[in-house]
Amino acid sequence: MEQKSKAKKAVKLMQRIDSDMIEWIQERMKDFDLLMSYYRCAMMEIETKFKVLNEEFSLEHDRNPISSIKTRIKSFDSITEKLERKGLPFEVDSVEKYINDVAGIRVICTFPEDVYLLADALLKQDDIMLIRKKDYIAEPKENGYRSLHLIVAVPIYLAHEKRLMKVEIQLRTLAMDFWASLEHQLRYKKDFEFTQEMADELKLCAEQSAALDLRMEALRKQVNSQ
């Protein structure tokens, strides 16, 4: 009888623990979903700023410096994996404080000059705060990757508060984006051995793409000078 009583108490305790755990997870997910909505708002703010700049430059220079804009929010799985790699608990504060690329925008430009033109114009705006800048165009990665990366903070205005949210921005040319997309597909293809010879060939392709960018930009300047 005593053992049955202990067993019943243990079952009730486990049920209560499970209930508490479920409630804890649900509360965390509500907070997480709310935070993701803030990141989406920040992403829209930055996207709008680039669209406004594109419109202005199209009138001023009679051409559009932006070919396309892509946006994305980091998935729940990617966020939890990154927190785990950093040895951080799954808390909303950890996400907001330590992960800079939850919200991401990729701006595809026509020419290399446009990358810096747009980046400088954005960073001059008084509500944009630069957190980090990495110029992989001036100093490409070892594999040949080229792009200008910015981490910025932008304010979003809610019903009762203003919040600063971080957004990762990648600015690159059409040629840089074409190379990066294909490089990722080839390098991380499942059940396939990626050799050093292939890596060397991809790096050579990156250098040729960069040379093409410069030649096309030189042609544009010739056209404009006439």
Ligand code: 0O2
The other form holds:
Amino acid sequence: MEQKSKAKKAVKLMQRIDSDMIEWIQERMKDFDLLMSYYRCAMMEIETKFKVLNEEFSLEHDRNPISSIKTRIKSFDSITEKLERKGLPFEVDSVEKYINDVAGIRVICTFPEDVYLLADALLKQDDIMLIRKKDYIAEPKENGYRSLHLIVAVPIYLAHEKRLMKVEIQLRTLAMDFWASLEHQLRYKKDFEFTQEMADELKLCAEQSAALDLRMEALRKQVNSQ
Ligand code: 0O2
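Coords for the form predicted in complex with this ligand, given the form predicted alone:
The complete assembly is shown below, putting the previous chain first.
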């Protein structure tokens, strides 16, 4: 008899723990979804700023410095995987504090000069705060990867508050983007061993595409000077 009531109590306790746990997870997910919506707003702010710069430049110089813009919010799985890698708990606060690339925007520019022109114009804006800059164009990565990376904070204005949100910006030319997209595809091909020979070949391709960028830019300067 005593045994039976103990078992009943244990079942009840487990049910309560289960529902407490579900409530705890649901609460966390609500906070997480809200945070993601703030990141989406910040991404829209930055995208609009680049579109405005493109519009202004195209009127003044009769050409577009931006070829295309891609935006993305890091997936839930990638965020939790990154937190785990950094040895951090799954807390909304740690996402905001330690993950810089939840909101990402990639600006594909026409010529190398445009990358710096756009980055400088954005960073001059008084509501943009530069947190980190990595110039992989001036100093390409060992594998040949080239891009200008910026982590900035931008304010978003909500009904009752202003929040500063971080956005990762990658600026690169069409040629750099072509290389990075293919390199990413090749490197992450399943069940395939990436040899040193292939890495060398990829690096050579990156150097050739950088040289192509410079030749195209020189051509543009010739056309402009006429
Ligand atoms: P995804 O899905 O593209 O976002 P951290 O600041 O901790 O995030 P890290 O390494 O200091 O990490 O950042 P870094 O060097 O600024 O670059 C991170 C991002 O740049 C990567 O994001 C890629 O998008 C891009 N990137 C960096 N190196 C390479 C490279 O060698 N090849 C290619 N194709 N892309 C590169 P994620 O997180 O990998 O993924």
